[in-house]
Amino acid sequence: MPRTLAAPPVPVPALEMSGEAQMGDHIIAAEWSPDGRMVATATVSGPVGIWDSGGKLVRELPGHKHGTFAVSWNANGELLATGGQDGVARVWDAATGEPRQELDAGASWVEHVAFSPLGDFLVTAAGRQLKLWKAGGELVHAYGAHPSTISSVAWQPGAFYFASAAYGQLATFGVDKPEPVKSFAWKGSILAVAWSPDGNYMATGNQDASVHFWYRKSGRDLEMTGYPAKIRELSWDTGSRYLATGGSPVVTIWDCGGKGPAGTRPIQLQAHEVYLSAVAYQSNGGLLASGCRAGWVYVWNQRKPDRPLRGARLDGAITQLCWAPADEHLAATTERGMLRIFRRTSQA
């Protein structure tokens, strides 16, 4: 890896806390509602919590027997989808907590659910089975079995296209076709997919400690290597120029402007002493949050990379970081079941 910057020479100011809650078990998923008023969290034991921005429990859902894996809000915030270890995806009425739909995802472990950014389409992934539904429960497409277990699904921002990843394949789909629009073969294990906001790039974090950049239109890909560990942590900035990645204790940021990141030196942000477990750019602003297995959360301005703007330590390894849509709050969760919500200040 390229030369890294020195650790912060002095302690950084603390992030301002808005609220805190405890779910009592490893929080595996978290997502803000589209209006930024509530955040949903899911635990590996099953229960799903819906919290306000001050950390007050608004509603608790039973989730899934044996454990919940994923949560996803629909575009207007009326519905919350969940998936878990009971073979079904459930669509809940967010206002009442009542289940509206129970969808057979095709295998016993439903690891991914994702509502579309436009309309009310829902993707479910269970084992090698990928399905597309309407929010009312109507099955739109049941796609052919993937070559291996589906490791990630992601919608293209502002479009009716989505991507799925598995060992040996990255594919894109449109809601109007029963087969992939494009399929990109790659002999490796893809762990995570992230679309750039402009839809031009798909970035993947991989088991072999590499990051790939796929050009959606041409299918051309670039590979960035040199990481010490596999990569699950990916986040694009709002302008689609920068991609932040994990794979080490250092936040590595690739500049995709101009001719792209090939042959360039990344920006590197160093403050964590152990491996990263989450990175998240703001939805509209330019700040970046990073979290690690030691429980530290830092907020950075990458234009001033010598040290973070603010920081805080939580109880347990960070599992999720997510900014509210208007960037007014940052939610952080841990493997010990803590949810902490930070309030944005003038600096962070």
Contents of the next structure:
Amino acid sequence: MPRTLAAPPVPVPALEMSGEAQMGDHIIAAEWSPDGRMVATATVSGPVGIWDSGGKLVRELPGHKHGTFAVSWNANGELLATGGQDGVARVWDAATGEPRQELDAGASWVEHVAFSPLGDFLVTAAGRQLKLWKAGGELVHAYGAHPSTISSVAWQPGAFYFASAAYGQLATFGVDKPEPVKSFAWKGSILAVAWSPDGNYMATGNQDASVHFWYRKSGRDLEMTGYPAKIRELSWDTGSRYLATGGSPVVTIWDCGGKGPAGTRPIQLQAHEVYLSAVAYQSNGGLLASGCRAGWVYVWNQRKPDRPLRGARLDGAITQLCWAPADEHLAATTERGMLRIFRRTSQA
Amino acid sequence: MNTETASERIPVTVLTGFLGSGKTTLLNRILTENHGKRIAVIENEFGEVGVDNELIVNAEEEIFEMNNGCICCTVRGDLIRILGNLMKRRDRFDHIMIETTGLADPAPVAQTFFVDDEMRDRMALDGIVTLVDTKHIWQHIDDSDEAKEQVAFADVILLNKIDLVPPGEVDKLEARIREMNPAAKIYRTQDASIGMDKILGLGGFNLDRALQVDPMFLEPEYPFEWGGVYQMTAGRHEFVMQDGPDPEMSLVVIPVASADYQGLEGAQLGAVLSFSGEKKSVRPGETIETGYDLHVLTLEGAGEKRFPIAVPADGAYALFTEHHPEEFAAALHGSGALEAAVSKAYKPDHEHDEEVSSVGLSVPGDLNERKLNAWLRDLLMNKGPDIFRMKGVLSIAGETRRFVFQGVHMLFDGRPDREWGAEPRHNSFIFIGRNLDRAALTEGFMRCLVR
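Next up, the form predicted together with the partner chain in place of the form predicted alone?
Okay, now the whole complex, with that chain kicking things off.
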């Protein structure tokens, strides 16, 4: 069990709000456009909103019948991909809101869509089916069925590789190959995968209350245990040194510098009183945002671990936290349909 | 222990039964009947049942072992994912129904609601309903572990297709099933026709329901049929027996605090332990010692047999006998024939040839929470794989509310429900499983009582 600090939560200065919107239903996905000017959010009932940083609705898309699961911007911000419960992934013209493509993802629940950081490739995952497309709708590869439902996909930052996770395996793929580049068998259920920005590690959060570090080159893996519950919240800092994780009310940060994280004690940040539901490092600034099931959002400087720099409470459990690419804004969404955008201040 | 009450969680019913037992028919009934509930159905075997206002999701069974040192702990990953997504919807469902494949072991489905923190917080296992194909079950019940497990796990059992077999067969089947799982409510159905209130909203464990089935089922079964307390004086007494139905009989004579019911009941547990302990063979004329030694009286040959009893001091003594003394016209003699101050006939221990059986306990008093936790932890670590289900309503010392709990293999989930109020505080407990050790379970539980 991660060490819990005795310090009680302390009042912290409020995060500065830049805008707010209400979508009326659980927001399941959120992502900033690459230029940081707009954030796309999706609800479990279907509608997708594109908002400016002041929380003003720029465009609304119908999303997917029965519900939307995922959103992803392409690298230049012209296209938005969505996946949902109607068996297809859609690619929308972000400027007009017109659907450009409808891609058959191979099963009824399309839980993951992700545009590549380079080259406009789109990965879709539905049930056990994994497919790679070009943004224009051309199917590049339909990979063989996974041994079980795909629980997560993640691109390697700045590369043409991506990883998929499922019960029983973690696999990596390159856009030029119809087969996995590497397959890491593991008898456990992987819930989330996050690739370190330098490409050396894949971190996974698992149902059995563990976090694994997979060394991409050697295939070795390192298990970190001690969490009270499953872990789905993972975020790498931009230097690929720190991995922030949830799985408890305490933000647990593993340091991969030096010989770590093997045998090291994690950094622990305590302010939340209930389980975390989101963690997100800035892309450049090194600050970390954490959100919990009680609706609190805190922003931390982990070098001052005693208390968060700033905080705010939203209505309902936090579902997503994401920093705009240049860290100028932080978007937080909740299960009660709230989107709130915070502005970066000198302290946070 | 969680302080949330059960009622805030969405109830989940698990439907099990072999292929052809009528699960699809029952599901169709549930979906089409006007019960005013919004039900989400997770189906395993593909069936065309599209109905408004209900959601039907097809799941691919993805069973995995929890990597947590618990050898029997398997869960359904697909359910965690699907139900996790369903729970995000604003238009929540009133009830969730999960159909398992015909040959499924019900444990992974049930365990899913105990192992995953989100599942546990938001949903509660309402009941396991097992459909039995009355005509074909005989092909499976003797040699299929799955069939036995499905029966043993059930809260409700529907003996379906009764129109296809003679009533006598159904009686025989019901008796057989009752032996394996005395706590389940059994209904006989044709075309899976049953009132929704009989299968939905069971609320986990309902003691009243269990007692309706068999008023004595929570009475522990004892290895003796009779017990009586006598006031005796120091010196020689005699147990005198006439001819009876058996060539031997076990008994024990235990000193007790008082010659009343309290005295008798206080000695019961000790007697149970004696009866499972070492035996001491005694022939007519040989002396019976008081204490916890089990004496097996040899009764070969016809005619009256006398067994001296050495009573060390004046006081009350409880005599527990394997058979009712009336069967041997037996009596205790001091200077003259002695009458028991109080006596009690006990529910006889069944001769269990079934490897799947149950142990029920019903005990007044309060439990020490720490001892109870320690005992359960130990028990489940060692015997978890053999304990299919356990359910109970407990009286925890210092807690004004009833503590209701249920478990599957090594996992359990308990929480306080309503106040005891005027109701007498009491503990009711049942284990259903394979090769259960009645005496050990009884003793372990009794040790958790606040003395």
